[in-house]
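Have a look below at one chain only, the form predicted on its own, in structure tokens format.
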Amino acid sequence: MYVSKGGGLKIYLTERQEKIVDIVKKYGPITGEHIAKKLNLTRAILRPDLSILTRSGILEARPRVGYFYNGNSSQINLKNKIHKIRVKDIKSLPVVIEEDTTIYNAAVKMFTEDVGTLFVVDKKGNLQGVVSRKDLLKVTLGNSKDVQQLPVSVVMTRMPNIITTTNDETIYMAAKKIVDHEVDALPVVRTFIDNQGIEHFEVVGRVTKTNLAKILVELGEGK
């Protein structure tokens, strides 16, 4: 799959395209017909994949000779890694509070746990809201008495306005959500339907800017 942006080609290899590259690396130069036979597919089915791989510079095609591996680019390899890593591979444990927790106790929890976002759940553990450091700061300034009594539910962002992610979502998509919605963290949720047919979200983790920065450093170091 590829998209063109700003005149440049950005590419993400499919599983079949990766197999084609591996075959050409091992047997090249090799014709399209021979690649198709090794994959038990027709030449026509492979034609779009071969076109993408040659246009991107990964493979080179020579008439009456076949396909060569062109060795291209760490950039493409890095993109493929980013699109393969899942949220479940980098997530942290969630820090949750119940919706009747006072704003004061929520602030204490945020401080002691050293996090910037708390996930608010009901008595059954279902996600009800999200509270950020900014939310607590706004309400605590000049309201030292009220924060001892007011529940955190009065300041939290509620469903369905919460941006979530799942275990199987790619870190690329999670990072894009964080950037697009200008949030510091996403709750990792597992969805389920109750007996009344109502959808609920169980919080099973969190993805933060720190999680994403760590994996970026690891990828940069070739890990």
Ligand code: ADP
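Rigid core (definition): largest C-alpha set, two forms, superposition within 1.5 Å. The shown structure was predicted, so the numbers you read here are calculated from the model rather than taken from an experiment. Numbering follows the first chain given and starts at 1. Compared with the form predicted together with adenosine-5'-diphosphate (ADP):
- After superposition on the rigid core, displacement of the C-alpha of I30 between the two forms amounts to 2 Å or more.
- Annotation: Cα of K209 displaced by less than 2 Å between the two forms, core superposition.
- Positional change of L46 between the two forms reaches 2 Å or more at the C-alpha, relative to the superposed core.
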Contents of the next structure:
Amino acid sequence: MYVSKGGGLKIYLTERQEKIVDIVKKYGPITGEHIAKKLNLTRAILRPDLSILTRSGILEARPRVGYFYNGNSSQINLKNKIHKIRVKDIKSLPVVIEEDTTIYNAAVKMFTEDVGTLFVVDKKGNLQGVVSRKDLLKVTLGNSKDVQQLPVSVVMTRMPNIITTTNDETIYMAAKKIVDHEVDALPVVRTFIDNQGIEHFEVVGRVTKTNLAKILVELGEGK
Ligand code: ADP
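Instead of the form predicted on its own shown above, give the structure for the form predicted together with adenosine-5'-diphosphate (ADP), please.
Now the complete complex, all chains and molecules, led by this one.
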């Protein structure tokens, strides 16, 4: 059996080592002595196998307690990592347009910037809306004559209906929002309140399914 370890390294286990792993999975924590008894072997014969299994991290030996199966620890590590990495560690630069940009120019921008979502901002860079590929496609199918005149504000999804994230949110939360709300991208915002007490959202980044796929690849490579 090949056991995949972090970093893609694969360890080949002998039949006996596999049996040891099965016993520890089932009965652990279990002493070397007891494992030997179950296999009708001596502790001395098992020593090199147990040593390989602990050095490779598959089993863990705790003094006076015995051997534990450690196979799930990599899953726990992965979970911890996903809850530790922050949006600011993976975000991209936002691609923004202003509300009076025509639908035609918004489509051009999507192509030239090679993105699927544009964020619509006011003159101060504060979030007003989001335009996706399908928003543009929809209007093009209907009123193709007007796309040179109509502003994107007529097709965008508007605040306060925009799902946002922040620099310090975990990538787990960002990914969950993307999945739960069935969108491709989230604007990363910095919230501030102006002197009239009105809340604004300054766009400081972009998190997309692509960012999340990239980090998944890196985690898969043990980075
Ligand atoms: P596409 O339209 O290319 O499938 P999305 O699934 O991201 O892309 O967009 C679906 C709809 O959700 C569109 O109408 C879009 O305006 C809107 N939308 C996209 N991103 C967000 C977001 N972060 N918050 C709220 N609505 C969004």
